[in-house]
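Quick heads-up: it's one chain on its own, the form predicted alone, in C-alpha cells.
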Amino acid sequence: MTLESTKNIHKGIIKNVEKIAFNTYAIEFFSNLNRVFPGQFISIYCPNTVLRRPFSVMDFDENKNTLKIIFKLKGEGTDYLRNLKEGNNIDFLAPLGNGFNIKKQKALLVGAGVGIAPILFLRKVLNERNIENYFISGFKTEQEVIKGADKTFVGGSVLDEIENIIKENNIEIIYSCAPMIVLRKLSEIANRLSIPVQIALEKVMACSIGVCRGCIIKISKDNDIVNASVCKDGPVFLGSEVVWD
C-alpha cells in the first residue's frame, strides 16, 4: 500500500494561470470536489519531483467546481506549475487538513504573504455567513502586495497597530495565516486581551497525511505536551495550544 492510495487522487482540468504579484501566481481549475473549509490545503504533484507541493485554498467555488491557490515561485514544483496552460491536467490530494472552526464573533483576520490565501477564502465564507469582520493583510514590498484587505502594511510588521485595531474594531476572535514569528507575536497579543485566536501553520510537509511525521510541533492537550503533525491534525490550530520554541 502506497502512502496516497489512503487519499482520494483528483484530476482536474486547468482554468487559467495568472501572475497576481511579483513572483506570485494563482491558478484556477475545475475539479470534482464536493466540499472544502477554510484552512484546508491539497498537495499538487510535479513531474520530476520527488514530492507533492502542498498548497493552501484560495477559493472554492461548489457551484462552479472550481478551486484556487496561489503561490510563489520558489523551485522546480512551482516552475511547473506556473507554465500549466488551459486545458491541461492537474493531479492532486485534497482536501487535506482541518480549517477554521468558524463562529458567529466579530473577527479580524490577518494574512501576510502567500498566508493570505487561506484568510481570502475565510473572509468569503464569513461574508457569505454575514459575520462581521476586519482583514489587514501585511507584505514586504509593494511589488509583492495581493488584494483583498481593509488595510495592508508594507515592509513593517503587520503586528504594528494590531492591538489598536482589535480595540478600536470590538474584536472578539482572530484567524490568522501568516510566518511562525508573525504567529507567535499574534497569539501573545491575543492571549494578552484575552481574545480567541486560531492559526493556520506554515511548514514544510512530505506526505501531508501525517504518515512520515515530518512537520511534527509542540502543543498542550490536557496539561501535557504532546506531538501533532501541521498536515494532519492541523493545520489551523488554537494559538494558546502551541508550544513555541
Ligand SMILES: Cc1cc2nc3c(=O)[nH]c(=O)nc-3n(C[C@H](O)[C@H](O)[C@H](O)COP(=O)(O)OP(=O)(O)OC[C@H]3O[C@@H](n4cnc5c(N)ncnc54)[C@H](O)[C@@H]3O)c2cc1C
The other form holds:
Amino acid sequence: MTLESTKNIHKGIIKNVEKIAFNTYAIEFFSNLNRVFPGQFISIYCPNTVLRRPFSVMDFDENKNTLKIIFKLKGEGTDYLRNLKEGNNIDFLAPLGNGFNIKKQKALLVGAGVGIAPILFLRKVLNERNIENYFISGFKTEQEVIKGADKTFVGGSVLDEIENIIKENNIEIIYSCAPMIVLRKLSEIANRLSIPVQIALEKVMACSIGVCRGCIIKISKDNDIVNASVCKDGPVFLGSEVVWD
Amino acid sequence: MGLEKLKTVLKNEKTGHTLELKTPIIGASGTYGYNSEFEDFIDLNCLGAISTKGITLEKRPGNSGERLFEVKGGLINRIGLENVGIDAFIEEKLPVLTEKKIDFLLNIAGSTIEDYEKLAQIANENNIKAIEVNVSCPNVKQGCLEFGLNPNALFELTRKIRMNYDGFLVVKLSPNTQDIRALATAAEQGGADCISAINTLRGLGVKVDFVGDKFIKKTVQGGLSGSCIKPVALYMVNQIKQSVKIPVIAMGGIASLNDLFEFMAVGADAFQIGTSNFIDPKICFNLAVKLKDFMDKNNFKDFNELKGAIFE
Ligand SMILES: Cc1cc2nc3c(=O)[nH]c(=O)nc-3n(C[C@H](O)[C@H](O)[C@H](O)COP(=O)(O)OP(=O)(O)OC[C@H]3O[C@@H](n4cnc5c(N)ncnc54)[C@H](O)[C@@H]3O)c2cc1C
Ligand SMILES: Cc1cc2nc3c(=O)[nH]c(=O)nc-3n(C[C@H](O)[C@H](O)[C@H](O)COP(=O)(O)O)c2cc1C
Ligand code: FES
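The form predicted alone done, now the form predicted together with this ligand:
To see the whole picture, the full complex is given below, headed by that same chain.
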C-alpha cells in the first residue's frame, strides 16, 4: 500500500468531546492537516504519559478542517483525552502510515469494537466514490455499540454469518479493523474463499514513524518472511501476507 | 540557522584525534534510524550528528514477541538489534548520509571480538569518520556476558578495534555494572577517543490483570530508557568524568534545556537524545535553538565557554 504524504507535528483545537457509548468517546478537533486517508492514523501527545498514543482517523472534513477520532477508555492516555474541553489544544503527529488501498470492487466492511473507527471513515469515502459496500460491525454488549453499520452483531462474533453475507452480497473485497483474533480468522476465511482482504492492525508503538522497530510483525514477501512495521509499512496489510504467530 | 556558536570539537588530547560537531546534540542510536528518517521534521544539517541504529556484520531480524513496554517515566525495549547488516548499510544507507551531508557516528555491535574487528575495518575502508561501539552485547565466546561489563575484556576489545580503525573511536558504556570507572579507564587505555554513556539499564516490565477469576500476566524484559534513568546517567557521567581525560558524550533521559545543563554540570562534552525523539521528533533541533538562545541572552560566545562556566 503506497499512499504517500508528508508527516509533521500538528496543532489541533478541540471542538467537541462526546461520550458515544459505554467507556467510549469521540473527539472532534480543528487542524490544518490537508490530507488524510482512511486507515491512516495520528499519534497524540498526552502530557501524563511517556509515549504518544496512536488513534485511527474516524472522519476528516477538508472543508471544515476537522478531524475526528473515537476511543475506548483504557489508561492514562485516554483518560487525558476524555477530559479535554472545547478550545483546548492538542499536539499530534499526522498523517501516519498507509491507509486502505481502495479498489473499485464491491466491498464488505468489517469493524469490531473501536476498530470500527477507520471503517466508518472508509465507508464515507467509498460512498463518495459510489463504490458499493456492505458494512457489518460487532460489539461485546449493547452498551458498547457504535452506530453506522448496515448490520450490527452484539454478544457473538462479527464473523458468525460472514460466509453467507459474502455470498449474498457478491462481495469482491473485504476491509477490516478489529481485534487481532478476529482479523486472523477473517483472513483465513477470505483466503479460503479467494477474496482479497485488507486489515488494519494495532501494535504498541514508540516512534510511530518507522524508526524504532518496536511495532514489528512478520509478513511473507517474495517467498521470504520479513519484518514490517505496523506504523510505517502498515497499519493496513493484506490478510494474505500477514504471518500470524 | 545561526547555530554557529554551538560548534564544538571533541578531542582526544593524547592522540590528537578530533570529531567536529556542528552542535553538541546527537540523535542516539536506535532512536534516529540509519540516515534521513527525521528529515520530514528537521533540517538534519542542524544536528551535531546522528548515531546510526546499531549495525552488525550480518543482517539481524531482531526479537520476536512484544518489543516495547511503557513504564512510569520510561520505556523498556527489546528490539534485539534488528538491523540491515553492514553490507546493506554501506551499499544503501551510507550513500544517503554522504549525499545529504549528514554527520554521523556508525554505531556497531557484535557477538565476538572478530565481529567488531571486521566492522572496524569496513568502517575504515569506507572512510567513516567516527564509530560508536556498543559494548552492551552478549559476548558469545565468554558465556554471553556483556563485553562491556568486564574491564579486561573491554580493554582487549577496544584495543583490537583501535588497531583496525584510524578514525574517531567512541566507546559506549553499559550502565549495568558495579564499577563504571574501571570500565571507562579500560576503554581509554584500550585507545578510545571518547566515551559515550549510558546505554539502557536492564529492566523488567510486568503487567498483571485479573479477568474473571484468573490472573493474566505479561512481562517484557529489556533495556530501560527515558527520563527515569537520568539520575543513574548523571551519576555515571560524573564517575566517568573523574576517571578519564577523553571527552564524554552524555545521554539518558535528556528532554529539556535544563537536562543539558545538569549533564554539563557533571562534565558532559556533548549529548545524545534517545527516547525523547519519540515524543517530539523535532527535539534535537529545538534543544539546539534553546541552547543558542540562552547563550545569546547571557553573552556566552561559544559552547566551550558555557560548558566551562557550568563545570567549573
Ligand atoms: C494504529 C493504531 C490505531 C489505533 N486506533 C485506535 C482507535 O481508533 N480507537 C481506540 O480506542 N484505540 C485505538 N488504538 C489503540 C490505542 O492506541 C490504545 O488504546 C491507547 O494507546 C491506550 O492508551 P492508554 O494510555 O489509555 O492505555 P494504557 O493501557 O495505559 O497504555 C499502556 C501502553 O500500551 C499501549 N497500548 C494499549 N493498548 C493498545 C492497543 N490496543 N494498541 C496499541 N497500543 C496499545 C499504549 O500506547 C501504551 O504504550 C490504536 C492503536 C494503533 C496502534
Ligand atoms: C528503541 C531503542 C533502541 C535502541 N537501540 C540501540 C542500539 O541499537 N545501539 C545502541 O548503542 N543503543 C541503543 N539504544 C540506547 C540509546 O541509544 C540510549 O543509549 C538510551 O536509550 C538512553 O538514552 P535516552 O534515555 O535518551 O533514550 C536504544 C534505545 C531505544 C529506546
Ligand atoms: S513504532 Fe517505531 S517503528 Fe513503529
